[in-house]
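Coming up is one lone chain in structure tokens, specifically the form predicted alone.
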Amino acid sequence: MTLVADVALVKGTLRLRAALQVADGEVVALLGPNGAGKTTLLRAVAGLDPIERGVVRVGEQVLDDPAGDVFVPVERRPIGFVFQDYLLFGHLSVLDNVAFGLRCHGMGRKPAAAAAMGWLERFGLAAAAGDHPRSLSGGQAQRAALARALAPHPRVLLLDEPLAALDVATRRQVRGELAAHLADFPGARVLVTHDPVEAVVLADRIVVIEEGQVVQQGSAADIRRHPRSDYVARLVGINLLRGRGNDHHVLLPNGAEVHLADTAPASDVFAVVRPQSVAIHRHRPEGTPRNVWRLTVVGVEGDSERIRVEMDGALSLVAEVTPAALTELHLAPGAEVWASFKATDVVVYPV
């Protein structure tokens, strides 16, 4: 692995204890709710937030090891960092911004300027070389920040929500450009994002962080198929229930039972139900559904094609319905409804 980070630190109310490994040529997306520790982990790898325990290593070079009294300063680490707000130096020209990292690594003024111009040409920014950052568009500022990070030829590239400062239309365009630039970088790449679409489009592997700890990692398909937390379940748009397997049932903590078509292991398990499998009725349904619940609608959102209806009661469920069904069933927050799903629609796997 090019990057190995196993770090522990306390920052305000956050207690970060997370491990991360990224190989050359791999793009890893850090995904998680606000305050989970994603940016703090990136800053720890970069040396901006020194760790209290653990180690940060790039290849064979140890960058941070409190037990061994090793700490390599930020400017000497083989790491490029693209900040969320880009943090271009407002008093410097675009050319001097890109040359800054090269100068920090000991390159002379003229060679640094020549190398920086080469990067600006590569990123389509040569015409803006003499401009100041305030005159750049959001997409241009993002490219300038990326050029500055890449100019010293780092072995690791860290990107903290690099598209968050862009409007929706610009973000779609720049996402494609960013994917191409990341593909050209041969080292390890770590991307922090809140957007699951960005994670799927840009990353080879997703690492989910919650409350300072890694709770799940794998490909987008793996995470979608087997979510391991409520946050991940909401992210991929499915219902996740946790309980104790008991023959053809999952016993939930509140005593409710979910009926299964197959036998569940006698252990703690997750039970997954797709929202498309949940039916909503205004009266108790007749027929074959094994799982029927009296619930209250707590939220309705969606578009002209599909509506997500959030319900709460003996268990919390989300169902997907058509706009026609929304109108026909008079679904609105506070409505009392019956929700059902078949035993064959429940997928169970160990915690």
The other form holds:
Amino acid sequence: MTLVADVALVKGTLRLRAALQVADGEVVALLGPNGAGKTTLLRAVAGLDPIERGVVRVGEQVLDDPAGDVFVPVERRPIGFVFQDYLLFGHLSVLDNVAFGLRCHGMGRKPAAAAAMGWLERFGLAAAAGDHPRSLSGGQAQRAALARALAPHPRVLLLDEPLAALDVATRRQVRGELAAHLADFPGARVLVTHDPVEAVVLADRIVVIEEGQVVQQGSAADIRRHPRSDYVARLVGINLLRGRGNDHHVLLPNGAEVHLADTAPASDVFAVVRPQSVAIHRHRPEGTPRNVWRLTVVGVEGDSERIRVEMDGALSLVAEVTPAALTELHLAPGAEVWASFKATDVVVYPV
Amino acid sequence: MVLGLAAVAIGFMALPFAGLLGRTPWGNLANLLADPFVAEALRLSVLTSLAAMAMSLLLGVPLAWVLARVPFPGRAVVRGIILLPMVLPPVVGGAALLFALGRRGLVGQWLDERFGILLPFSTWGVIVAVTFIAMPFLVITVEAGLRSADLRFEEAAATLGASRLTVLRRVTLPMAWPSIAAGAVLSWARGLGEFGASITFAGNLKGRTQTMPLAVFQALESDRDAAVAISLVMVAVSLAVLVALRERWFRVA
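Hand over the structure of the form predicted in complex with the partner chain; the form predicted alone is what we had up.
Below is the entire complex, every chain and molecule, led by the chain shown above.
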């Protein structure tokens, strides 16, 4: 592994305790809600936030090891960092920004300028070399920041919310460019995001962080199929229930029971129900569905094709219905409804 | 209402200068200014105010950095002491300097015995007095500039391989340049008009410690026309600098 980080630190109210391993050529996305500790983990790897316990290693080089009394300062780590709002130096030209790292590594003024020019050409910024960073567009500034971070040839590249500073219109285009540029970099790459689409498009592997801890990691497909927290389930848009497996049932903590088609393992389990599988009725349905709940509508959102209806009661459920059903059933927040799903539509896996 | 009050304020601030212009002996102005007594005072004023500005930059910028960035116990007290000359009557500052650096002062005695240095009644004495009064303006301005700076730029520089000294030299100071420039101008402007501390500590000796404000003070007693002429020069120089710098520096700051 190129990058091995196993860090524990306390910063304000955040207690970060997370491990991360990234191979050369791999792109890992740290995905999680705001305040989960994603950026702090990145900063700990870069040496901007010293760790209290654990270790940070790049290749064979130990960068941070409090127990062994090792701390390599930020400026001597082989790590490039792209900050959320890029932090291009306003008092330097775009070219001098990119040359900055090379100059710090002892390169002479002229060779550094030539090398920086090469980077700007690669990133399509040659024409802006003499410009002030302030005159760059959001996408250009991002490429300049990326070129600046890559110029000193780091072994690891860290990107903190690389698209967050852009407006929605340019974000998609820049995301594509960023994916291409990231593909050119041979080292380990870690990017922080709270946008699942960004994570899927840019990363090979997703590491989900919540409240300072890694709750799940794997490919996008893994995570979509088997979410392990409410946050992830909401991100991928499915219902996640947690309870205890008991023969053909899952017992929820509040005493409610979910009926299954197969037997569940007798342990803590997740039960997943897709919103498309949840039906909503005005009156108690007759017939096969055995999972029927009296719930209150708490939210309705969506577009002209699909509507998501959030309900709460003995359990929280999201159903996906058509606009026609919405009018027919008079679904508005506060409405009392019956929600049902079939036992065969429940997928169960161990916690 | 607001416009009216603003107009009153402008009138109030401009009126004394109108009085000065009305009293100016225009026909005789060239002769008055050609007097070597004026030229000497002008030379000394320029010399001492620029030297004091240089001293303020040399000592004040590092001090501002420490006050802004290095937490230490008693920082508030230290800041209070540094800013004291802005509040105290300059005469008190001059007297304090005399007790500290005068011939029989706390440190002055030792300077005299050990090195034969006598600051009072010398041009260096004026520079010391002016620096003492003017440097706080630079310190307070630069400290505010450094405090409002986004520290993450320094972090960005560090991730690019910049040592702490390189960060200071290539990021912190250049980014704080507008506040350093503004502080330098403020301290220079304050130094140019310095009177009380200078006259108390360095006296009013022609060609040695008599700067323009002191020359005006003396001329008022003997030759009113000369006093007005010198005052006019000071107003012109100060106004020119303030207008020019306001455009170039303060806007950025």
